[in-house]
Amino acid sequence: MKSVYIHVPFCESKCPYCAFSSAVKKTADEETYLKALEAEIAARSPLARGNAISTLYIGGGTPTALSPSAWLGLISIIKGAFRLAPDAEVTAEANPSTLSPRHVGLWRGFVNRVSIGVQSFNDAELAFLGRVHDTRQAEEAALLCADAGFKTSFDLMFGLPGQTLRGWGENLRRAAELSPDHISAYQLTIEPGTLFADLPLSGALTDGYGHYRFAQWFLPRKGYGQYEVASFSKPGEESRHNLNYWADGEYLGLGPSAWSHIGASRSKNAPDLAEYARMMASGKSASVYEENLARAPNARQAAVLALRTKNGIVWRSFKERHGKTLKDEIEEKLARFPKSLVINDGTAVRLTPAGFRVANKIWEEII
């Protein structure tokens, strides 16, 4: 086991479109979900020793909705259980307007990577996505993270309605100014169960083609290399826990809602922090759903995680994992595409920046 996750299932408000596990925090929350965690982690943390965990995933939910004492808390309990690599990359997930100096001071000596929920550096499009900071407290939280010597990551959003290039890329301009070492760049898309799926907004949001083509002309100009679809770093900061989730590698799951893949099976955990409490409390599993990964849709599935990356699909060990039957379909699937889009030296398959561009449309042949 290389990689764990672990998920806080906390936010200081709901964005209308987020689709993630959370809930704003209640009086009593942290001291069930640390406890009900550490109870997880005792009875997992064994499928993790043996080698050292090599990177380590704290997100949400906004980590930073936990309180000073509850991340103490939380860091003993993940001391405690697990042995990290020397080199681990130790991942938080921050949110502007509850990331403190307090946070920072806290995570010296055991978080190196940041990666902040910016989304934009508009404060009317901030308003439109719910966000409760603006953009002076998304630079703050940058600075801070920075001058406290962690590694930063961005998240940004286009495709708002009435998003224009100019806008977009007004957005880009600044985050690059900021000169973290990675930045994410997602289309806004509507997605069942959240507040936005209610409102008739499909019709009004802006066709994102435009502003992601625009965001692979302009990020590697300013040193930021796309590596994954959504993905641009600075050489080497290429986020490691998230390129073992491509690669299709086993990682650990802990918390509600948090998914784990483990040999041949991929299980979930209850979403909801009281179920998944009482399940800790009874010492059941917390597992809600399992399934079994060596099945031809999971190989596909697989498939399409590593042509999410510039690595693409590395033929000799897919066919080691998934065997030659699967292989030779899906290589004859990818050889319909044009080279423009598609490019197969033989000993890989990988997609093209335009790829990129259509990747959906690439996927959803071999899915």
Contents of the next structure:
Amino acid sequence: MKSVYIHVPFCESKCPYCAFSSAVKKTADEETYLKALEAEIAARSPLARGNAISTLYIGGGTPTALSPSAWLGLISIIKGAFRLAPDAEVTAEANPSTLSPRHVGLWRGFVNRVSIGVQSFNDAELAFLGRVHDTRQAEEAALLCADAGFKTSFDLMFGLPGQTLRGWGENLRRAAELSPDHISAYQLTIEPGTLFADLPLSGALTDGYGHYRFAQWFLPRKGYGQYEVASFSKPGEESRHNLNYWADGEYLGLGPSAWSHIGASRSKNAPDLAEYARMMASGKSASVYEENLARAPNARQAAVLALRTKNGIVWRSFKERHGKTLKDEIEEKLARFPKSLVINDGTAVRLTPAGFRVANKIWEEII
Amino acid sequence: MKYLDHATKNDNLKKIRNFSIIAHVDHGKSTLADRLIESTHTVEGRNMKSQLLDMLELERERGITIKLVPVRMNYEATDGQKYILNLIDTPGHVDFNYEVSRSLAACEGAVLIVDAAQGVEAQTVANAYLATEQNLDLIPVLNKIDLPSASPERAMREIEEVIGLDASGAILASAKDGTGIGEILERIVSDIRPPDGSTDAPLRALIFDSVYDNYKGVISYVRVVDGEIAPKKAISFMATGETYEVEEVGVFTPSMSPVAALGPGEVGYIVAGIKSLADASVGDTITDPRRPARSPLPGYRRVKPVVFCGYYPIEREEINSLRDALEKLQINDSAITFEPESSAALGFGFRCGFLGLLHMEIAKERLFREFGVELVATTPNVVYQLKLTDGTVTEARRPSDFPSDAAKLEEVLEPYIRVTIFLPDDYVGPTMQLSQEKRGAYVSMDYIAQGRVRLVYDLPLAEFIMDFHDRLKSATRGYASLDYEHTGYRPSDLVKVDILIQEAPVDAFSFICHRDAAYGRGHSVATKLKELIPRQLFEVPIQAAIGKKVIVRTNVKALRKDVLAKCYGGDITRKRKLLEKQKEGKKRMKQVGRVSIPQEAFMAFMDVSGDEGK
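Form predicted alone done, so how does the form predicted together with the partner chain look?
Let us now look at the entire complex, which starts with that chain.
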């Protein structure tokens, strides 16, 4: 186990499209959170079994909603419990409105990659998304991180109501001008339990096909290769932390609502901060859900995850891990798709860019 | 039990009355039956469900009677004598006319109900004539006289003029408020003759219905004519010669109540460990193997199915469950026929024959409700006669029976019916228009009473089964009633239209229609399929063609993209579950080549013609 995820459950305000676990912070909460997190780390860090941690991802929520003093505490807890590899990828998520020079200062020497929740370079779109930042702040945040020597990644969203292809093209163009190392482009989806879910929005959403296809065409021309369904990067700047997810790798998830994957088990912590803190205080595990997939569903899930990436399923390692029968089953099912969507060269099978566009339908066949 | 047994002696025959109630749909038959049961205290008031005789769940929902249900009532008449009245219920819908004749064969008389406000309707005539054909004693009853719109004089005149029955003794009744119920019971005793028959003659009993029970096997409903049936005695079936030992006999109160024996004139049921319908078919005569009757009772005119369609299980592996279910349903509904067939698109299934569209729909519902079998039904069609250029004549029960080379076809004949429609004269215009549109040929029109018209048309049965009834209802606001009889085959300019999906014909969707209607129907089928077939990973052309000639073409556009969400550590399990759920939904589709066609497409196909008309 070489990957660790830490969830920070605070935001300045709740975004209407976001289904992640977070709450608007009160000062007292930070203390509760840090105390409980420290207890969980103390209890579970031995799972790293002395391995050097190669990727650490601090996400949320909004990690930059955590005050600088809380950050100091967080960093010291992590450093005290885990041994980070010298070349470890340490990512923090940041919101342009709360990222401050003080955060950047504290991060130096610890964080080396910042994922900025830009979402859009259009103020009207940002207002629709309920974001508290504006375009100017996004640009400043990007420059601040770049100046500090961090690798940067932008999150961008398409398929917003009324968003034209030109409008989306403008967003991508301005993103590319700022030259981040990595871009995640994903479609606005209406998740149950979000504010948007209660609005009559679905009719207004564009189907996003053109937007997605445009990104697949435009970003590589600007030097960003597509290495996963929703991920583009400059050469060598792929998110190693996320690649581990898609490789069906192990990871330790800490904090409220965080998922872990250790051995055959996938488990989830209590999503509510108070509940999480209570469970940690009573010395129990914070896990509220756990599943251990049987051999076949586990192999099929691993295949779906692998097909998210441009590397696809590498047959030799897949066979070693899941056996010949399941390898054959999946290979046979994927053979039904035309070469324009799925390419199997005998060493590996992968989706083409056109295959990425209809990936859900392909995964449905093999799950 | 003793009281129930008193009729098994010859001298008690004259205390039995076996009768049916016949009526047009909605003229109040079930309500009247309920009143009779109530006033004879056969069922206590608190156990009384409205319309007790409509036992099938489906019948209750639809407010119609499909299966005949017998009930035995004890009645003390004003002459001080105790009588046994066996009521054998009959269905009202034209599709189920054969059930009516079966019920009537077990009776000596019938109560003919006419709605005093509506007057004589098409099925009043048909049922009254069926009863007359069976030589039954008829008691006319004018029901619903409590309604302000009731016009008993007009209804009586119609009974005399339209049916030709003497209506002078008609009883004025209201099943709703109980008026006339006492008189009806008295007249059943006085006007309907008692059965004749002898305990000493060799056993002869008519099977007029059968149901299947999971514990008891086949339960046969019988009317004993001569002799006696009792447990432990041997019986044999005259059609097959098979012999069984009787396990139980009983009567309907209306639930099944065992008795010691069933004698002449009695109506009841027998259980004899019979596992297969073939051994106890409806219409057969039961006799005593040691002292067999010389000749069987007249059976029934074997009803021939007129409408055919294919039934296919949604999951291919369920073919055996579907066969089992059909076999059991057939025990209960002998008018259904089925034979195995296979379809390139749908796999293995059965070509099933029915008496009409309602019958077909009901059968499908019952298969689902009673046997849990979900199926796809292909579009219904009639039986065509094909004359080929080489001089041979064949039957076509399905579009695929047509020769693929249209040049080999000399002539196509299709079955015609003569439809008699009773309606208020305000609606003659739209009704004639509908009949013309359905390729009908006008036969006659006459006034049966002030403002009431009888309209007769010759109509291709195929047009009739499609949606004629529904469209007639909307054209006449429900005021029309109809009846029909088969009048044989006539030549027509018919063509087979194939529906091709991705260049391959899908046999479930092909249909036969008149050449002039081919484009219109082809277009509406293709359009409907386009709506129902979800986008696939590639473009799917849908075509309608006559032979090699494509007459309609449309496309299901290729799926372009559905939402591709991001997927990080916390999304993996949820994503898997979502995909599994989508896959589950997909299982309910039929794979035709590389195209997935949802079950609804097959279901909805039956509505295609309806869409045109609305």
